[in-house]
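One chain comes next, on its own, written as structure tokens: the form predicted alone.
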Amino acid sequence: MSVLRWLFRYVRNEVLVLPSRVIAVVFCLSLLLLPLFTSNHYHYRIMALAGIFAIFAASWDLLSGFVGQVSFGHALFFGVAAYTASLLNLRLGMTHYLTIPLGAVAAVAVGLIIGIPCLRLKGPYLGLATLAFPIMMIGLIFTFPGFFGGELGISIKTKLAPTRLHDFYVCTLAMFSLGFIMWKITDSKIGIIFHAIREDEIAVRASGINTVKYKLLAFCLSGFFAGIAGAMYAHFQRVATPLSLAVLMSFQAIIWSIFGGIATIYGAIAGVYILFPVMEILRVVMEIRMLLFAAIVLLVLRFMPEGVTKWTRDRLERECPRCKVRNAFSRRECRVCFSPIRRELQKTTP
């Protein structure tokens, strides 16, 4: 009884009080009771895939979005952890258990291979460096098709999970516990000083913290969290193909993390589990299905530029002028120090 009494209270005080984080429980809450409503597994693959990708584009969010190293050649890191993946499986038998984690330790490598040449460029010449790195393993990979699989790739022997139910379920639970690390290393003191060399870099170097240092932990932690994803989408795919490095992966976690909203890691979560159903649901008019999700993109985009979560979070609630803490658009007074909340107050605070 007590753990329910501690329950209540930490849902009444803590959830209830905000409703984005009423629509977050809300969301969960919904995946994980989805075999209720339909047993089709189209639906537990795409939900399935969501998952794997949802990690993919946090991972995203996390380098660039939060450290301002943009990379467009993201999919490096989830295709090395494949192809890792893969060969472990195929070569020495090695089960998932075993793949999965040294793929993503794979990609740390690769992220601090591509992070130590590219810690003095900035900008456009950062995101044109790291778009190189995939095109070169590509060109790897067609090279050595004996070993590489060539086109075709490598096939795997081992599933994610015996039934696609267990895949969905696999996939939702490592996208909500990664996502929930990745979203708490952005709101600790390392989140703190990432966003700091975001907005100045010199001036974070000038206070004593050493940049590099920080950010090729951010390469790394990047790397991680895409390697896992991509090394769980090879053993649910059961195949490795060059796909999983091309330029057009990388651009698609870069479209779902601004769409959700940048820099808030739920933001990339949120985009995939919107924008990826609707592709899959825009193939039945398939002469037109690029055409219409770009126009949804940029319609979106057009009316909330921040992305969708912010948009909603801005509408939904409003931050105390006084203590800066965020109540739900209705309350008249601070939920923390009871200070008045005014729109008037609000449009007036610099």
Second form
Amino acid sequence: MSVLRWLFRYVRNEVLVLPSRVIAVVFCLSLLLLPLFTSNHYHYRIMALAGIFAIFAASWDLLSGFVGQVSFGHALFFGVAAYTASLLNLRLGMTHYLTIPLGAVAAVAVGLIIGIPCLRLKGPYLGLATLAFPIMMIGLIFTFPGFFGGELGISIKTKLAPTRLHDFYVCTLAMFSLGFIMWKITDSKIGIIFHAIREDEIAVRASGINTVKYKLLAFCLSGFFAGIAGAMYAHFQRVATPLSLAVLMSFQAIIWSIFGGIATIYGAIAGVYILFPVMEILRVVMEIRMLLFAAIVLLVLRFMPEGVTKWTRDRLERECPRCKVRNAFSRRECRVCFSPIRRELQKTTP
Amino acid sequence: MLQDIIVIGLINGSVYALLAVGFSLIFGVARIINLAHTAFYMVAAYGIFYFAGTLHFHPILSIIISIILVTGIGIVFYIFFIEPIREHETAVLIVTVAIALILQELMLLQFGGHYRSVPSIIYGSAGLFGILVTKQRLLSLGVILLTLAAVGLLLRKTRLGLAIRAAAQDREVANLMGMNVALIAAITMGVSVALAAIAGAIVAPLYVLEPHVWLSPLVLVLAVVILGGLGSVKGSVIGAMILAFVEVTVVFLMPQGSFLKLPIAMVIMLIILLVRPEGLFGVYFEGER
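To test you: the structure above is the form predicted alone. What is the structure of the form predicted together with the partner chain?
Zooming out: every chain and molecule, the one shown earlier first.
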């Protein structure tokens, strides 16, 4: 009983006061209750894939949005984990309980290997140099077609879960837990250092913080989460192909994250859950599907250059000028310090 | 063999150089990584295919029309979609990808996904260093070298070139000196897209044409630009020559492994970047905050 009362008070005092939190809770609940609204296996499949790609996009955001190490070759982690998982499954007969963690470990190792030489590079140089790694990996795969399966890739025997409904729940719960972990990482002391490295690396170094260590940590963390997504993807599709390393795969993660809002983990997740289903809905006009998709991205970013989530949040909430706590747009006084929030004052600064 | 490598490498290298110089110019002035650069190159090639092949215009006339048209498209996209959000660098990146996808899909709708070829302007071949080269290739090489020289003259000898170089060096100080930096950026975008269009128009008769043809040159142009150093025209030309010769050598020495030409070019680029993190002739943007 007391637990229920605590929960009721928590929801009333912490969730219902801010529109963005209400939206997040409604989204999570409706995603978990999706089987009540539909029993179509195709819908489960779309939402399960969206969950996997949400982890992937959020891991790009962790590395590039927070630490500012913009990577154009994020598909490397995804593809390496997918290939590791499928090779372990095919050659050694391991199940997905082992292959997914080991795939993620392989991606972390790759993150270290490319992180160390890339530490010297900055800004666009880093981004464009990371573009090279997946291309080199594809070259390797085509050079040894006997081992890596060449163009067709390697098929996997073990399914991720027995049915599509199970698939959907596995991917959604993985997305929730990993997304929450990433969000907490960026909220912690490490996250503050990550922010600081993006804003001014020299100042961070001058404050006695070993930026090299933290940048490598970011490469490893991001590689770990992208690796889990890649291994899950391989088990879900039951094949690992060179397409998982393609340039387009890297750019998809960037498009989703920036569309949703960069340097906010939830933005990347929102970007995937908006754009991925939209792409599927657009299948009704197959001919001009990509054209409409590109036009949507172009127009949305033209008018909301900071991403959808940040734009929506700025419309629904405003910051208290005195205590910097966020308030719903409808309130006239701050919910914490009761100082008046005057809208006119914020709008017309001379 | 050696003569083959030299001649083909020179021709490919000059095409990459033309693309990379345009890319480098707009990065220098506006700090835009324009991933739609090679899409404009693709559209220009399709323009020639359409005007010369379908409407039966004179080849030279259709080249001129399509270069002007593509430059116009580029400037319109810049003014309406890139300039207003230029402060948000990541958003600009994705907007240029979206522009490239839009151009690709429009070409796909208009011309279909078939492999097309564009008729040559002159036919026949000539001997050069003991190997046989088609006259079309020699003409392309000549035009590209002339264009590169013209760009060099534009940058070094004219007031516009001085303004472009100044804006590339320090945008704020250029603005304080009374230059209209936004206008200079728009003009530079025009020049850059025009260079891409010229490259497309020139190589259109040499290669087959299809709407996805922009992606693989894009990767190579990105590699060339950072190999040479961002914002350096000289670096772009030298980087283009290095990577083109690497590619051609790989293809000639092991024809069965020609799919490795891009990965090997990438390895070379990484090695050079590890030695010089700012590219061969790049300037470190250390002071930029």
